[in-house]
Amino acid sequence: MNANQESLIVAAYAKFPVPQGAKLSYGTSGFRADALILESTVFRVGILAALRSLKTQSVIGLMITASHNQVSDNGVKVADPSGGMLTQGWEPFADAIANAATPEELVKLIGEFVKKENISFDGPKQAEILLGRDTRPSGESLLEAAKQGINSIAGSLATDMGLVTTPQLHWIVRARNKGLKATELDYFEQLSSSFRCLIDLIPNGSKSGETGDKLIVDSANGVGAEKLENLKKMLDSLVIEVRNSGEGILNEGVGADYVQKEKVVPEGFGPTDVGIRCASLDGDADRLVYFYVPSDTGNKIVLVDGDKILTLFAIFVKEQLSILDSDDSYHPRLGVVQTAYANGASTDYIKQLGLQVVFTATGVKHLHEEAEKYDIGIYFEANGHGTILFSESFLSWLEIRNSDLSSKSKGSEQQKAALRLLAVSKLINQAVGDALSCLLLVEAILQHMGWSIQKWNELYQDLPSRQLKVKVADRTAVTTANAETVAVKPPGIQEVINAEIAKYPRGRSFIRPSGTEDVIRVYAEASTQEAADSLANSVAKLVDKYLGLGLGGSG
C-alpha cells in the first residue's frame, strides 16, 4: 500500500471517528446497532467491501439494514461474489478496523492485512461495489459512510441500487459474479416467470382443492411492500394484498419476527381475516412465516414458521427426486440442515420422510455452508429465514435429464418433474434467504398439493416452546459446544440446565450467546405451554445467578 493510498484513507477517516465507548462487532450477519454510532462503521466497511473486490476481483455488494431491528437501530453486511454472506475468514479483520482509534492504527491494520491476503491495487479489475439501503431513515447518512470508505480505496467504484430488499441484493451480485442479467427487473422477471411455470405444471385437479384464492402479506412497514406490489402486477395466478405497506413504523407490532416471536396478529390484521391464508415479511425482507388467524375471539394466530416451510420444501422436491428416480447411474443427495431452535416435531417429521437432518449454530452463514454439501440442500431457521442450494453437478444433470426425456417421453411425469426442480433452482434465492422468493415457492407448492393452510400446518404438531433472554455484563462469558445445544462455559451450568430439563416430559433446553447484543438467549420446549413456560424460567434464573446483572429473563 503505496503513501498516496495511505493518505487518502487518513483523509476519509477525520470524518468517522469512532464513538467514545463504542466497541462493534460483526455478529452472525453483520454490524448492528444504534444508528447513531454506526457511520464510523460502515465508513471501514466500505473499505473492507472494496478490498475483498479487489482481492476476489468480482463484484461485492454492500447492505445498510438492520433487518428486523427496531426502526432506530441499523446495521451493514456484506455479500460476497458468491451473493451469500462475507467468508468467515475475514470476520477479524472486520472487528479490527471497526474499533481502530486514530487513523494511524486504521491504516496500520489495513496494511498488515494487504499484506497478509497479498492484495493488489494494480490487477486487471479495479474494486466495485453494489450499495443498497432498507427504508430506514438513517440509511441516506450511512449509504453515504459506506460511499466515502469504498472511495477511500483509489479507483473503486460505488454504485447505488438505491431502496432494496437484502436478498434482492445478495442475488444481484451473484448473477452479475455469474454473467448473467443482473437488474431488478431481471430478478422480478426470473422469479415470476419460474413461479408461472410451477403453476403451469400443476397436475390435473390440484388447482381445485383448498388452497383458497387470496394470500394477505403483512410487509412490516418495510421495503418488501413496494417490492411485492411490484412482483405482484407480473403474477396472474395469484391474489395477493399487501398490508402495513409504510404508513406504520418499520418492524413495530407488525413483521416477521414479531409475528413469530409473540404469535398474536400484526397491526392491520383482525377478526375479518379469521381462516385466510396470512404471511409476514422482516423489514428488509429476508424473513416469511405464515399464519392464520383461527377465530373472530382474541388476537392469537396459528404460526406457521420457517421449520413448516422448510417441511413444505422437503415433501415437495422428494417427491420430484423420487418420481425422476430411474436413472441408476445418479442418486442425489437431499440433506436438510436445522438449528437447535428448530421444533423437535419438525426434526422428527422430516427425518420419518426418510431425510438426513443435521445440525449447525446458529446463523444462516452456518447453515448455507452446511446445506453447500448436498446436491440439494435444504436450510431454514424457525424465524422464517432459508433457502435451498442446488450444486452446479445436480443442475448439470437435470438439464441433460429433462433433454434425454424431452427427446424420449416428452410430456412424461418425469419429464415434469425435471422441469419442476429446474423451475424451483430458479424461483428460489439462492444467494440468501429470501422472503419473496419463498412466498412464490410457498403458494405454487400449496397450490400443487390442492392444500389450504390449515391443512399444510396439520403435517405435524408443534412441541410448545418459550423463548427469553437475559441481560449480561458480558455475552462471551458463555460458550457452546454441540450446534449450541451445550453450555462449556461457564463451568457447571450445563450440568444445572440438564437437572432442570429432565423434570419436564418431553423437555429440551439450551442457551447461547446474542450474536448482537449483551444478553443470553434462552430456548426450552416441553409437552404443554405450561411446562415450557416454566423450564424456560427456570433456566433463565440459572442464567442469572451464573452470570446476570438480577434483571432477570424477558421475552
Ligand code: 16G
Second form
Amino acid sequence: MNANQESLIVAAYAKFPVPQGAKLSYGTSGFRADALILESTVFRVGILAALRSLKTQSVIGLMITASHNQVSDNGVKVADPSGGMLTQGWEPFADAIANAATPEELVKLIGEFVKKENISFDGPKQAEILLGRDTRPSGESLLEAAKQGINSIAGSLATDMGLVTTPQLHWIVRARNKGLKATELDYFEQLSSSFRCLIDLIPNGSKSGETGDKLIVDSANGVGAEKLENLKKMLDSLVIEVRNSGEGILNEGVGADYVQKEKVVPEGFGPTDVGIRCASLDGDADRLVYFYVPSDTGNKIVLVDGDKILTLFAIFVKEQLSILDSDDSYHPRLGVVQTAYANGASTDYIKQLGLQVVFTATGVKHLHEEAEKYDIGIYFEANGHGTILFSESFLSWLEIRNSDLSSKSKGSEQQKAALRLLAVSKLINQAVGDALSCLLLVEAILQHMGWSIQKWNELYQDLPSRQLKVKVADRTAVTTANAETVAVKPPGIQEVINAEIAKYPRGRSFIRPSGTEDVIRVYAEASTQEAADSLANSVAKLVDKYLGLGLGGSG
Ligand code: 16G
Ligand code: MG
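Starting from the form predicted alone above, please write out the structure of the form predicted in complex with this ligand.
Below, the chain from earlier opens the complete complex, with every other chain and molecule after it.
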C-alpha cells in the first residue's frame, strides 16, 4: 500500500471514528446493530468490499439491511463474486477493522491484510461494488458512509442499485460476474418467464383450479412490497393481493419472522381471510413462510413453514427426476440440507421419500455450502430461508438431454420434465434464498399438483415444539458440535439434557448460543405441546443453573 493510498484512508477515517463503547462483530448475517452506531462500521465494510473486489478481480455486493430486526436497527453484509455470502476467511478481518480505534491502527490492519492476501492495487481491474439497501430510513446516510469507504480505495467504482431486496442484490452480483443479463428488469423477466414456463407445462387435466384463486402476501412493510407489485405486473396467471406494503412500521407485528415465531396473524389480516392462502416475507425479502387462518375466532394461524416449503420442492423435483428416468450414464444426486431447528416430522417425511438429509449449523452460509455438494441441493431453515442449487454439470447434462429428447420425442412427458427442471433452475435464486422466487415456485407447484394450502399442509403433521431463550452473562460459554445438536461446553450439561429428553416420548432438545443476540437458545420437541413446553422449560433451567454457577465461563 503506498503513501497516497494510506493518506486517502486516514483522511476518510476522520469522519467515521468508532463510537465509544461499541464492539461489533461480523455475525451469521453481517454486522447488525442500532443504526445510530453503524456509520463507522459501514464505512469500513466499504473498504473491505473494495479490497475483496481487487482480490477476486470481480464485482462485489454491499447490502445495507437489518432484515427482520426493528426499524431502528440496521446492518451491512457483503456478497461475494458467486453471489453467496462473504467468504468466512475474511470475517476476522471485518471484525478487526470495524473495531480499529485510530486511523493508524486501521491503516496498519489494512496494510498487513493486503500483504497477507497478496492484494494488488494495480491489477488489470479496478474495484467495482454494487450497493443496495432496504427501506429503513437510516439507509441513506449509511449508503453515504459505504461510498466513502469504497472511494477511499483509489480507483474504486461504487454503483448505487437503490432500494433492492437482499436476494436481488446477490442475484445481480452473480449475474454480473457470469457475464449474464444483470439488471433489476432482467431479474423480473427471468423470474416471470420461468414461472410462465412452469405454468404452461402443467399437465392437461390437472386440478389447478383447486389451489384457490388468490394469494395474499404480508410484505412486512418492507422492500419486498414494491418489488412484488412490479413482478405482479408481469404475471397473468396469478392473483396476488399485497398487504403491509409500507403503511405500517417495518417488521412490527408483521413479516415472516413474526408470523413464524408467534404463530398469530400479522397486522392487517383477520377473520375475513379464513381459509385463504397467505404468505409473509421478511423485511428484506429473503425469507418466506405461508399460513392460513383456520377459523374466524381468535388470531391463531396454521403455519406452513420453511420445512414444508422444502418438502414441497423436494416432492416436485424428485417427481421430475423420476419422469426423466435418468439413463445409465448419469445419476443426478439430490440432497436435502436442514438445521437442527427442522421439525422432526419434516425430516422423517423427507427420508421416507428416499432422500438423503444432512444437517448443518444455523446460518445460511453453512447450509448453502453443504447444498453445493449435490447435483441438486435443496436447503431450508424452518424460518423460511432457503433455495435450490443446481450444479453446472447437472445443468449441462439437462440441456443436452432436453435437446436430445426434443429431436426424438418432442413434447413427451420426459422432455416436459427436463424443461420443468430447467425452468426451476432459472426461477429459483442460485445465489441465496429469495422470498419472491420461492413464492413463485410454491405457486407453480401448487397449481401443478392441484393442491390447496390445506392439502399441502397435510403432507405431514408438525411435532409440537417450543423455543425459549435464556439470558446469560457470556453466551460463548456454550459450544456445540454435530450441527449444534450436542453441547460440548459447559462440561456435563449435555448429559443432564439427555436425561431430561429421555423422560418424553419423541423428545428432542438442544441448546446453542445465538449468533445475533446475547442469549442461549433452547429448542424442544415432543409428542404433545405440554410435553414440548415442559422439556423446553427444564432444559432452560439447566442452562440457567450451569451458566449461573459459572461452570462454563472458564472451561
Ligand atoms: C440470521 C441468519 C439465519 C439464522 C438466524 C439465526 C443469514 C442470512 N441469516 O438471521 O440464517 O437462522 O440468523 O439467528 O445467515 P440466531 O443465531 O440468533 O438464532
Ligand atoms: Mg431477511
